[in-house]
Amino acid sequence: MHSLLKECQTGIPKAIRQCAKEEGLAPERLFRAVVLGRVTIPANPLRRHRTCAIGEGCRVKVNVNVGTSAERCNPDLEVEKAKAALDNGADTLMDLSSAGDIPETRRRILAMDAPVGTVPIYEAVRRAGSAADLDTDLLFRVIREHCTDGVDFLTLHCGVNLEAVEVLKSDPRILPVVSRGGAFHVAWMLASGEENPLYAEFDYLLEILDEHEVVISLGDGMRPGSVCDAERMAKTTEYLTLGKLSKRAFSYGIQRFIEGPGHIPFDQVGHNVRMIKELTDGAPLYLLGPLVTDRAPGYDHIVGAIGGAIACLHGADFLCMVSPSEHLALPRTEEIVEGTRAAKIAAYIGDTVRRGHEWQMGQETGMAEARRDLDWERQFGEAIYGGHAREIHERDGVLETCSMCGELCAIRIIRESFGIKKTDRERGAGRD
């Protein structure tokens, strides 16, 4: 059993009490969460760095993928898109790399001030030279690594079992499988015949997890890659599966995430994020997106955003930065910044619905005071990203309005039909 839930036995840990307090929640809340296995705290103990809390009650997290390829290997950038992301209000990141020195540059990712995640399975293909030339101990030796290296969370797509393959051929999708993990040991299982051993060997995988208090993130192998597969029979199996494993791994003592749901229309959001949840016991859920049309390449992170606010209406907890790069490169530094934030405002967004409306307007009054006063600095002081903000606004000189609107500014005017005078603020501003 990890450390934190064997402390929750005698009483509410440190860690909890000083997540309650980032999150503005009772220690009393975050802890029975925990003990219910709805909130997770990714945090290996061979590495020292600010924690978060992921999950039920507790404000939406943001990941930000990051890692090498074999066509743009670049460590040294790889970091600084890392570096970029939690400037920009990442809470966690994960590193994927699958070129190069991988695990220097995992060491590197892991210097940093966040919980990591990886995938192990990416280097043991790597190494192994092929999927189909993967064997069980190098998997497991790999995933050992990563957690000796102090990695928190692995995504780990234990899911993905012969029964899925079986689905995939009675139940065809256009595209069978988009996830690199999932089709890995699709890959893996079609050459040998024999059961994904993640799956098979799942009580062992636990065993390791659990001496290195890692958090396992049950991986979404078989989610869908377009919103035309989504009805698919796949997806579903997968779910199924990951229900049962997400309670074995808890009841071993194993804090876990589930991912999902991949490309979703959007009137299905709620429902496949209520059915994950359902299936889990209200694990914490983490998604890509969800992607809610295909239709839109070099703005997917705008179309992960809306997917990922919805979701957070129906209960998604975590959500994973879409990048204006996805399905077409690997991304550059500021692509990522750009993913970031839309991933961070759709975030925000799912707080408002976590947070009732009385959060919501304490949040948002300061926003519409500071545009009644057309108090600039207010303004930049009160936005998610003041800078960016101040950026454009200056562009065509520091205005006393917008340069939009001008001496029409309908503010300006309705102020000036009321006779509602200066504050002391903008006397002391000489502003209008």
Contents of the next structure:
Number of protein chains: 2
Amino acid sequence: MHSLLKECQTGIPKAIRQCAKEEGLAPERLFRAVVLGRVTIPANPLRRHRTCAIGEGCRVKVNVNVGTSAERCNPDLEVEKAKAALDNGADTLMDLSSAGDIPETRRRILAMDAPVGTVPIYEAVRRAGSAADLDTDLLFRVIREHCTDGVDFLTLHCGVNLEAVEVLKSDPRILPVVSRGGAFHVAWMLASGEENPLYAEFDYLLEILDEHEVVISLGDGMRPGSVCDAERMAKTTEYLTLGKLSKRAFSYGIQRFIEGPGHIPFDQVGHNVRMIKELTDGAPLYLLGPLVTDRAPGYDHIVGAIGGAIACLHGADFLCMVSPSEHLALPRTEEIVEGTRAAKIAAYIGDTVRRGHEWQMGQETGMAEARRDLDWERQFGEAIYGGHAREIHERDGVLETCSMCGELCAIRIIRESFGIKKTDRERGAGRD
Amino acid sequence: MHSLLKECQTGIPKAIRQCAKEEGLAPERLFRAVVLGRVTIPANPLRRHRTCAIGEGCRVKVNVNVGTSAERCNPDLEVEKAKAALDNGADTLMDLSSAGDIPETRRRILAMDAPVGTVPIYEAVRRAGSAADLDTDLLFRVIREHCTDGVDFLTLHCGVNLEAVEVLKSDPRILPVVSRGGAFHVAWMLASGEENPLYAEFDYLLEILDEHEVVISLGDGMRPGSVCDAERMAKTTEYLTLGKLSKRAFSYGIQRFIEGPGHIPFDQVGHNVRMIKELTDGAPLYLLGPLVTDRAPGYDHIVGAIGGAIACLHGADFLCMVSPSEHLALPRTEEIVEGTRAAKIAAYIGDTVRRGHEWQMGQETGMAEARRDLDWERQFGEAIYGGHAREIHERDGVLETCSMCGELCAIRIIRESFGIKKTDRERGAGRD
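Pass me the form predicted in complex with a further copy of the same chain as well; I've looked at the form predicted alone already.
Next comes the full complex, this chain leading.
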């Protein structure tokens, strides 16, 4: 049993109190959610870093993926991206490196002050040479290494089993598998004819995760890679398996979250989110996107923000950043920034609904007042990305209004018509 | 009565057949929607240009605003922006010029091959010197001039009446009015104590619009300018007035659409859209945004895309582009491009739901197949903005996969595992 859950048997652990404070929640409420498995707090005890609570009632969190690939293998650049992600509000990082000195890159990402996740099978396949050449011992060895390095959560595609492969064949999809980890497991099963060891030896896996206090992120290896494939049965077959594994993991005392699709039509996001939540007893749900159309490569950060916002409305707790270069290329730092910002805005929009009216008004009133007062400094302060807003506003000079309407500014006209007085703040700034 | 509606009395007009063809709809279906006032086709007979059908059952359309302001008055730049908007898929344009030679700028925008809208009160106020100095004759004179110049639809804030001003006072908002046209009317009413002439003399206004075959866009001068103001009564008071005016206009034979908010919390977009639709007998609904948070200036194109997509799900027919510089500055050309693309993607996502499953599959299958086949040329062809996608993909060289996963590409691995053969197309490209 994870020590956090063990500590819960005798009172409210410090980590929960700390997260509750950050979330603005009563510690008792967060405590109950953790005990019920509806909130997960990833924190490998080998590292001391900022953590966060992920799940029901908490702010929606955003993960940002970085990592080397064979075509673009520059660990310095990946570290730079990770920093840029954190500077722009990323709550967690995942290192998806699949080339170069993978352990060294991982350790550099682990040096950062945030929960970090990995996908051990990427390194295992790299070391084996190919997915077909993988062996179970190597995979478990790599998993242990990630745990002892201090990784907080591991994506493990335990639901990609022989049954799922059969369903892929009986109810085929245009794109059979688009999850990299999922594809490795399928290739391995097809080559060996044997069951996925992460599924077959799930209890052994739980022992490792228990020993190292590492959270399991139950990967969605069968996620649809096209909205056209979203209604095929492989996805739901995997949901059912993940639901069973989620219950087993939590009853073992292992904190977990569930990964969800993927490419899903806009009007199907809601029921997919609710279905996964139902099948997993409300485990925290981590979504990749979802992307609600395939046809906007180059703008998948916007597509993901649209899908992510609606997903949060239905219960998603954790969004994975999608960069503008998704499906096209390894992202550059500026694309990580744009993707992180789009995901954070979607998550925040989700929060405005999840946290309720009073919370929303508390968050938003300052900007409305700042706009009423034409108080630009306060507007930049209230903005989620105020520095960027300032750059746009000030490029046309420091104006009382903005260059869109200028002197015909509706706010200025109405202030005069309604006799709204300048605030002390404005007078103090010598604008009278 | 608009000649389009008159022609409907004897059969299906040519304009309807043409639009039906573009929409992939049966002409009879579009005909019924036009006759019932649920679809509007703006087309001033003084110009010959491409038009489009806006409303129920049709593709969601996107409008792009351009126009000079006192602080940034460069008609050449506004024409450049209008061209960029059309190049990126804008369905209509609005010229919101409020400085310089307004009629000349308007005529240059009207020379373009798209339906064009304006807001006559901007020019009227500029000519009067201020909103308080406006007189009724001048406003109607400007309206006539816009009609005779060939404008297709006019935004007229007929619902901003004395009753709405009273409600503004009795149920105050942080930002009383943020619509520029709305603010002019309120200032005018407060200065004169008299009713808004566009409301008081609505029938006269309809006569002008009838004579010139111009569509009325019933402006939402009371739209909330902050999500914090969305539940105040001014907005709904105006909805009720617009509902009555919409019925009067259509029973007079004038085609119309309705403008809707504005800043609305994410979970309130749906019922606002449905409420306006209900009150206006399903008139086509044109939304500004909606913006579902105030706190992301610099990223309002993304906020607007999130709000717009959900609005389309509930029945919005026509989205106004929001640029990244909204609330901050007059947009640059590149921001018009980004804003147009974000809005078009949101509109398309709305379409994927509105047009039904078969239509969606027809739109999306090509990209799924192209991805399965690692056929990049076809992917760029299927992408809404393929040129941009190509730029991102090819910056890392022309690769078989993409530089995200490289040789560990899930699609490539699964193709090999499943023995998916290369297509003729791929072999033809000599990739074997």
